[in-house]
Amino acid sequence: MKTYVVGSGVTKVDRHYDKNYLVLIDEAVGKTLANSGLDASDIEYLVVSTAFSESILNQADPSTYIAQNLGFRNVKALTVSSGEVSGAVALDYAHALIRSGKASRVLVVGFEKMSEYPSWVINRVYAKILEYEVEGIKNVAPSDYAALIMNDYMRRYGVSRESIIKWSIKMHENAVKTPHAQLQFTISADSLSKALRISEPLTMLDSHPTSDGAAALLLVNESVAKKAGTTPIELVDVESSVNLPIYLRDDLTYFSATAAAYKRLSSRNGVKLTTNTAVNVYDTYDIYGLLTIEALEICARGEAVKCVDEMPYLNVGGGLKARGHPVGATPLYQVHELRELMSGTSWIKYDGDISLAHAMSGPDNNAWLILLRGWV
């Protein structure tokens, strides 16, 4: 049984000091139902994804309170929390419900409120995506690994520091055209020398911002999709893989979990990505975006900086770098942007048949891929 996305909605990614998570979710779900042609009473399952609700909001089991706030009474509600890939795991669960025939209409909601505390507190919470007893207890931060990997990549392939920032420049250019993006301004390579250093050579220009946001997707089976009020987009397949800890890897510049997941997904579905394929990849740091498109075999290893300008449909929403990264919601934002692209409502025209969303926790510790196809 096939799975289709018939509705999606997102809030603007920002630091929403004046809105709590329930308000953000209500906005996203309202947009989703409005453009799907379905009513709230049709929903059978509510699957909620969040990474840090217990740490930041002191809230366990938010799906129960989200369902109550939305006025859902008979829905089955559950919460998925799996670090930075929480949203992708939630989509996989919803996909399995539809394919198994256990449900025909599943609402997936992702959210994160990252601006509730000062930056130093949030940075400590975000570092929980790493292994505490090995890395966290020694104050290793995610940005430290990004800096280490960037240095190794530049040394190994002779890539200049100035060329890596091309990724961030492109992301900001895309964000300016994306209404829900957080950092809607352009940057240039000239700003690199003045940018605040996070962990040498990594700067603020290479990193994602702190973000709040909520996104929702309505997944249905084929019979429901045929009656929907919008053009359905098929969620074809989901694949994932786990990597070795970074301190045990032979090569820091190869994202083998992403590569392994792509090989299985590609083989199973007979697809091959090209520079003209629409892809939304995780770029918490620009070096991660470059390594991801190499692992997806779009570019040869060490050549990603040359591919960036040749990929018109790369992170059309601005990526995590400029759209922002409301962690539990980010994969849903990615799919929402690809749905708009494939249904013709995005700021850029796309004639491709397939698109791909890539989610990743930490430096390729856990990688997930979501394959989409247009309605046939």
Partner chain sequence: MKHSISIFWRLKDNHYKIYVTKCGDCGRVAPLKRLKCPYCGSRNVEHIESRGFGELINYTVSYYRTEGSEQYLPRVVGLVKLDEGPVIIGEITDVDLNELSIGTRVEAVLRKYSSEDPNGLIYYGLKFIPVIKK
Contents of the next structure:
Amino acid sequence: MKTYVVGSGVTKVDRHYDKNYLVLIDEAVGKTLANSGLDASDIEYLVVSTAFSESILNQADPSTYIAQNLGFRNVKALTVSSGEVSGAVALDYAHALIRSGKASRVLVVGFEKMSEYPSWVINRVYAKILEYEVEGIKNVAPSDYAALIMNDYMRRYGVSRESIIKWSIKMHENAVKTPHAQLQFTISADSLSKALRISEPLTMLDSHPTSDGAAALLLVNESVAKKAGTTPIELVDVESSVNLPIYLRDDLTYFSATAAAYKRLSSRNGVKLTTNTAVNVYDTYDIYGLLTIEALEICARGEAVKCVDEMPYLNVGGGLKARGHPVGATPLYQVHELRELMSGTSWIKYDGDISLAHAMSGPDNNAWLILLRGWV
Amino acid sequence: MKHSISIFWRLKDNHYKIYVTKCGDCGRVAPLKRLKCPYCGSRNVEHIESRGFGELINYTVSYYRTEGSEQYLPRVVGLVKLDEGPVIIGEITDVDLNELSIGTRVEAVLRKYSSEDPNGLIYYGLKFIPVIKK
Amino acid sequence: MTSSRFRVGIVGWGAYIPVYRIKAKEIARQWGFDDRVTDSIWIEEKAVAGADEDTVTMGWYAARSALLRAGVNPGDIGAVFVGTESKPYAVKPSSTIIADALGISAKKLSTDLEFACRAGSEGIRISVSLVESGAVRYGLAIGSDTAQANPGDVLELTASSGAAAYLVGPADESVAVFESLVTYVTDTPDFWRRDGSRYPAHGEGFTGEPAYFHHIVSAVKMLMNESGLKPSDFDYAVFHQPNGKFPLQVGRMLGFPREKVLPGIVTPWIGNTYNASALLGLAKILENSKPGQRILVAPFGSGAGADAISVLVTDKVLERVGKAPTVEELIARKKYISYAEYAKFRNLIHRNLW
Ligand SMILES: [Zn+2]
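Let's see the other form, the form predicted in complex with its partner chain, since the form predicted alone is already up.
And the full complex, kicking off with our chain again.
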């Protein structure tokens, strides 16, 4: 049984000081169900994705309270929490429900509220994506690893610091054209020398911002999809792999989990990514985006900065860098942006058959890929 | 940051000391006392205590601010290749930001990871400094 | 109480001095002293523990060096004592943290000792007795302090951070053997810190004649009487050194020529490390001594008491000096910091905590 996305909706990614998670989710769900021909009472499963609701909102299993507050009366509700890949895991679960025939209408909702505390508190929360007993206790920060990886990449391939920022410049350009993106302004390489350093040589210009947001996707089986009032997109396959911790890797500049997941996904589905394929990848830090498109075999190793200019459909929503990173929702934003692209409602026209979303926790610690195909 | 008393106590061997897990099957080494070899999954491992000396192979100056960290910032975080073979992540302390370079010899020293709560525990653990005895 | 002649000795020793220094004149100017005050007591600069250092971490380093020099199995150490007046925990021993981090077995005596600046040497005396009695094979005595001083108090010119450690064990494994040990203790309120108070108080001039000088002179004379030794029998004399001037003065009072006292003086360049003060002086002497030389060491602690200890250097000292950083290497290793950085490191700045 095949899985189709027949609706998707997102809120603007922002610091939503005036809205709680329920208000954000209500907005995203409303947009998702509009035109789908379905309403909340038709939903069989409510699969909720969040990385940090327990830490930030003091809320375990928010799915229960989303169902109670937003009118889901006959739903099976659950929460998926798997660090920065929570949203991808939620989609995999929904996909499995539909593929197995256990459900035909699954609503996947992702959210995060990262702006509820000042940065020094949220930084501590975000650092929980690393291994607490090894890295967290020593106060190792996620951005520290990005800096170490950037150092190695520059040394190994002779890539300059200024050329890496090309990624972020492109992300901001895409974000300006994306209404739901958080950072709606362009940046230039000149700003690099003045940018606040996070973990040298990494600066704010290389990093995702602090984001709130909610996104929803409606996943259904083929018979429901055929009746939908929108153009369905097929969720073809999900694949993933886990890497060793950074300090055990022989080569920091190779995202081998992403690469392994891609090899399996590629051979199983007979697809190959090129610079003209729409991909929406995790650029938690710009260097991660570059390593990801190398691991996905779109670019040769050490060549990613050259490829960036040749990839018209790379992170059309602005990436984590500029669309923002409402962590539990981010993979759903990615799929939403790809759906818009493939259904012709994005700011850029796309003729490709397939597209790919990539999510990962930390520096390729846990990498997930979601393959989408247009309605045929 | 407050840590669980029992967690920190249980982790003494991995923070007061540096152990190396050596695999009896694939022969590879990894830092920390581990149940299994992280490379091949074998339980046939032995734990050897590192002397705590090594070489800095990569580092960053971190301004990442978390509550209670201000007294220690900016901090240098780096990868140290221990003389026994494995690479470990750790903080390099007591250093001027311009005195480090790749290849600097370092030694492990007991320091405070954090201790900001005047009524709470002091979390001791190993960091690195450039070797005193050249 | 005297003498454990040739049965017990120092098997290993270790020193630690934090890398940071602040110029004494900068402190003097900060608080409106005539900056000539630093010359009047002979203090050039003092060592400052970093933000992530304390008595435990410094004591650990010194003790590890002592073990490296001794080359003994940590499992054979039966006693660990930390002498300090800057315990990181008011209640909870520092010695257990250091012992666990060094892999010393659980089968041991272990406690923190408090007697102002001479608790570390009391640890040595207790260790000597334990080894001599056969209760333990080795005893580890550590003196370590991040000395507190009320900002603006003249004490702040000298109160510094550092540690020294001595592994006491059988004479035949030792770099120096104990010939004679005596202690002279009275109730003399020259310096104190009340429970819960952040900084110590003192009697200024009263810390000198009735306290420092009276107790050290009495202890050393007691040792001379009991052992029959004279100042001319010693190659070096090391005294507690709250500043650079006092040890020279007490040496003069006891008839030691200046050249026998000067080599053991470290305070002008690192400040008064309290429980490590005389013990760092002794470490420096050991690192430069020749087999057969005799050293007098006389620590003092307010409240008040002094020890006088005579050791004879053996030929084992030569091979062990190079196994860990020497006091001179630690003194030479330094980075200057401002008063503001010093205040930050030593927690002198009041902040709200999240
Ligand atoms: Zn193995």
